[in-house]
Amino acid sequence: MKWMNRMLEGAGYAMDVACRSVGYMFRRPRLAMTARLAYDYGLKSLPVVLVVAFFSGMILSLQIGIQLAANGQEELLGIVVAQTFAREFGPFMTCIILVGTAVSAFAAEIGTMKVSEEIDALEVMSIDPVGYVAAPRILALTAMTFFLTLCADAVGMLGGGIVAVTQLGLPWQVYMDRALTTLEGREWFGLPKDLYAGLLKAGITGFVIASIGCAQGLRAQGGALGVGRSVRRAVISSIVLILVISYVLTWFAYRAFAS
C-alpha cells in the first residue's frame, strides 16, 4: 500500500500547487516572467507541433480517405478530418508534445533548484516558491496550449487536404467546403462547438500537466538522481492524465454539444 499512499500524497500536493498558483495569478501575476516562459516553452515548441500536426493530418486523411473512397464517400473526408482535429487530435497531440518539451523541463529546473537548496533560500526570504517559480510556468503553458492547439488544427486540416487532392483526387474546394461547413453554424459562446470543445480540453489539460511538472520539481530530493526520478514521474503522470482527461472531456463534450 506504500505506492498508493505515495500516489495520493503526490496527487494532493499537485492539487495544492495548482490551487495556490491560481491565487497568485490573480493577486500577484509575474507577467514579464510569464511572457518569457511562454516564448521559451510555448512559441519555441511551435515548429515541432506544426510538423507533427501536418503529417498527422496527412496520415489520417490517407487512412480514412482510402476507406471512404472504396465506398464512394470520399467527399466526407473534409468533415472527418476537421472534426477529428478540432475535438481530439489537435489538443491531444499538442499536450503530448508539451509533456516532452515543457513539463519535463519544469520538473528538471525546479527539481534542480530544490536539491541545490535554492527553494529553501526563497522560503528563508519569506518568498513562496509556488508563487515565484510555479505560478508563472503554469499560466504560461496554459495560455500557450490554446495557441498551439489552434495552429495544430489549421495545419492538420491543411495536411489532410493535400493528401485528399494529390492522392485521392478530391477537389480542394470540395474538401475545404465540407471541412468548414461542419464547423460553421454550430456556435457556442461565439465559437464553433467542435473547436470550443477542443480548446477547452487543451486549456484544462495544459493547466493540469503544468501543475504536475512544477509539483514534482518542488518535491524532488536526493540530488541528481532525485531530479531524474521527479522528471520521470512528471512525464508518466502527465501522459496518463492526458488520456484520462481526454476521455472524460470528450464524453462531456458530446453530451453538452450534441445539438
The other form holds:
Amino acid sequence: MKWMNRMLEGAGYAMDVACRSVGYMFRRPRLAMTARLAYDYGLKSLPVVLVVAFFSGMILSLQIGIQLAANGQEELLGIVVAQTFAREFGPFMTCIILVGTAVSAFAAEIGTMKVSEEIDALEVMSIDPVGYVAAPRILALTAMTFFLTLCADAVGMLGGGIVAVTQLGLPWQVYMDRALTTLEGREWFGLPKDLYAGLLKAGITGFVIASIGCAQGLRAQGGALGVGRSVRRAVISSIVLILVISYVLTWFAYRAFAS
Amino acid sequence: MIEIDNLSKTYGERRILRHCSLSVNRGETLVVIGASGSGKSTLLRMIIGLATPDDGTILVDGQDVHALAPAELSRLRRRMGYLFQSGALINWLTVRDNVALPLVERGKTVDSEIDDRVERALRNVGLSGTEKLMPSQLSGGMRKRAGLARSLVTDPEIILYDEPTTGLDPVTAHIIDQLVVELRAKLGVTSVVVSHDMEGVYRVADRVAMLYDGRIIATGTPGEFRDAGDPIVRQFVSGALDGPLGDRSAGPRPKSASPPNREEEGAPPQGSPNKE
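Output block for the form predicted in complex with its partner chain, input the form predicted on its own:
Full assembly next; the chain just shown is listed first.
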C-alpha cells in the first residue's frame, strides 16, 4: 500500500506541475530560456534520432520487404514503411530517445538543484520553481518532440527506400510514390491523417514525459542517492507512459475517430 | 516582530525541536547557537516557510507563516532575505544574474538601477569584479558571499542567516559580521543568525539563544553567555572537550551520562560527571 500511495502522490504531483506549467507558458513564457533548452535537449538529440531512425527504416524495409517480395507484393513496401513510421515508429522512437537524453537530464539537473537548496532559494525569492525551472523545459521538449518526430519520419522513410532500391530492386520512384500517396490519401480534419496523428501523439507524449522528468526532479531528496532515485523513477514512468499514451491515442485516432 | 510559540518538529523517529518558544524584536539581531544537528537550520527554515512544524506557530508581524495562502506567503517572503549555508546560487546564471534575480523577477526595477544595486551588494560583500563568473568558478566562501549579496539586494526588513561565516577566512568572516552590524545600525534590519562561530556571535548579537536537545535552554546577551554559569552553555561557548556535552574524542556519550533537562527536572544542570 505504501508504494501505491507514493505512486499516486507522484502522479498527482506530476499532473500539478504539468497544469501549472501550461499556465506559466501563457502568462510568462520565458522564450530565451526555452530556446536555449530546446537547443540543448532537442537539437543536440537530433544526430542520435537520425541515426536510429535511418537504421530502423532500413531494418523494417528489409524484414517486411523480403516477405512482400516472396508474395510478389514488394510494390507495397513504400506504404508499409511510410505508415509505420508516421503512425507509430517515428513518435515512439523519438520519445524513447528523449527519455534517455532529456527526461533523465531534467530529473538529474532539477534534482541536484533541489538537494543543493537552489529550489529553496527560488521559493525564498518568491519565484515559483515550476514557472522558472519546469515550464521552460516542458515547453522546449514538447516543441522539439514535434520537430524530431518529423525528422525521424523522413529519415526512416529514406532508410527504408535505400534498402528497397538496393536490396529488393524496387524503383525509387515507385517506393516514394506509394509512400507519399498513402500519407496524402487519408485526411483528418482536412490534414494528412497518418502524419498528423503521429505528430499529435509525439507532442502529447513529449509534454507528459517532460512533466514527469521535472516533477521527479522537484521531488528529489536525500543527496546524490535521492537524485539517482528520481532519475530512475522518471525514466521508468516515462517509458511505461509512452506505451500507454501511444495505445490510447492510436485507439482514438483509428477506432474512435476512424475515417 | 517574530514570535515563535511552542514549536515542535520531528523527522522520522528523530525529534528535532520540542516546544521551542522564542521572540525576536524589530531591529534586533538574535543569534541561535547549538551543536550541529540541534535543529538551528530547521528553525530558520520554518520561519520562512520552507519547512512545516508539527506543532506550534510562527508569527511574523502578526501573520501566522504556516497559515498563509501561497500568495500571502510570497508577499511576506519579499520582505525577507535568507542566506543559505552553501549560497544556493542558480548554477546556470552568472554571479551578476544571480544577485539581480530577485529584482528582475519582481519586474519593478529599471535595468540601470538593477546594475547599481547589484554592484553595491557585491561591493558590500567584497566580491566586486566577479559579476561575469559562473558559480562553478567560485570558491565555497565566495559562493556564500554572493548568496549574501543576493539576500541584501532587495533591502529586506528581515534577514535570516544560516551560518554566514562558516568556511570563510577570519578577515572575510569579520567583514561579513561587520555588514550584519551595519545593516542593523543603518537600516534597522531584523536578523536571525544561526552560527557556531562564537567570536562572530559576540560581534553581531544583541541577544543569543542556545538550542540543546531540541529546546531553547538559555537566552541572554553575549556578555551573559560569555560568563555563563550553566555548564552546557559554558562548555559550548568555550569549546572545551570535557563537560556535559560529552568528550567528543572519547566517542559518543552513554545515554545515562547525558545532562539533565531543565524543563523536565525543573532545575539547572548541576555540572558534568566528567568535570575536573
